[in-house]
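Shown here is one chain on its own, the form predicted alone, set out as structure tokens.
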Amino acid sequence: MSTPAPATPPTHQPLLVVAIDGTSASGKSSTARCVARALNAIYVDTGAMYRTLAWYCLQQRLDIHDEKAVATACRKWVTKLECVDQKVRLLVGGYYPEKEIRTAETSAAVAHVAAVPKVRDWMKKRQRDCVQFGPLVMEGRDIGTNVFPETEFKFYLDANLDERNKRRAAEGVQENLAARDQRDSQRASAPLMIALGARVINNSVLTLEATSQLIIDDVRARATWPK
């Protein structure tokens, strides 16, 4: 069983959490460890979480179509949490699948595992236990809505389809970025939409500095986040 960790700060300290939400390659992950290098904050990419669970559970043979199957295993799979140069990782049985998450099986099979409730709402814990190691920068889906919706920090990113799927196809990736928005935005569980008091980045024409820029600009301005 994974060792529970304590999940939210005392209600007396500021929430320091940046949650960057968005669309599939609307640049999230790039932006984000921008960010966290410049506020020397913790980066966590909860994307990254789920494609452990996924490569897990090919490991094991499960069916990824079974719901039941999938949360049992995301119930009893042995995990740990460790910071590792500012980057939060998720361990299994004390190891870190770097390179097998970022394989095409892993990602074919990333999408129904993190559709399943039981999965997300195990991840939402997870997640916010990550606020052990500090300040943090953290990016998926369901962040600003879902996992820290108590945090000022909130910031949705998008482009063009068009855009994004020029930069899916840069990084050597096919991918159907109109059906993955569809289902991502459609499932029962904590669905991608934009978090009450984001602010909405639209970096079609925006460098990976402008946009980083924008939201360093914008944690730097308010009080509560450390000079």
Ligand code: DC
Contents of the next structure:
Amino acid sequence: MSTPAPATPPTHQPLLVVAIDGTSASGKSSTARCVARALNAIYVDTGAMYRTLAWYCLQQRLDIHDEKAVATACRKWVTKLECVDQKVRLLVGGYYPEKEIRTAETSAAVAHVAAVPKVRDWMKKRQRDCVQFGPLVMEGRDIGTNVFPETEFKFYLDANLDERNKRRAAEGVQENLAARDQRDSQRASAPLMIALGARVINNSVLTLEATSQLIIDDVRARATWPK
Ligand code: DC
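To test you: the structure above is the form predicted alone. What is the structure of the form predicted together with this ligand?
What follows is the entire complex, opening with the chain shown before.
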């Protein structure tokens, strides 16, 4: 016996995710926030999600070099995604660690945690779940290559190392950006690289506004993004 056709045929919504990847301190966060506002989309900072896990592991006094321990912590921690003021937050045990994840200690730990394959699998699932909140502007290192490889809106930001060091110093943060980039680019699991089809923007001499406008214009020019 044949099954009757559904009354309404399934509609295939286009995927509305702007992926912004790039090196550390290349301006991804400020740019992604600005682009999200202009496009009326939800901002997702995936680096903050990795930082949250690194902070949690430090809190639990785990050895962040112990892959197994980190993977187990990631499997067991109690988390929730929520969207507040057009921005996605990752809560741990009901708590949203905002400032704590920006310390030098967390920054030094995060690339180790982010290199663990089981952690990346966990993060990818949660990051893909964010479409429940609406159209997204998601920034990170592997959004265009691994989390949403099917999106047509892919951008890769970079700036020269001197400029990036200056930007971090201006934020009052001292860290070894070159070492972190190297770790992010050389890990086996979803390393930092330019996604196929991504538009590369070197913003060493561009303002935040100019960088953001390039992305906003590019996205708006495509038929799929709602006008
Ligand atoms: O963007 P950020 O500096 O807050 O990122 C923190 C760390 O997390 C950085 O070392 C790279 C890692 N990361 C990642 O591996 N994949 C992502 N999608 C986002 C961040």
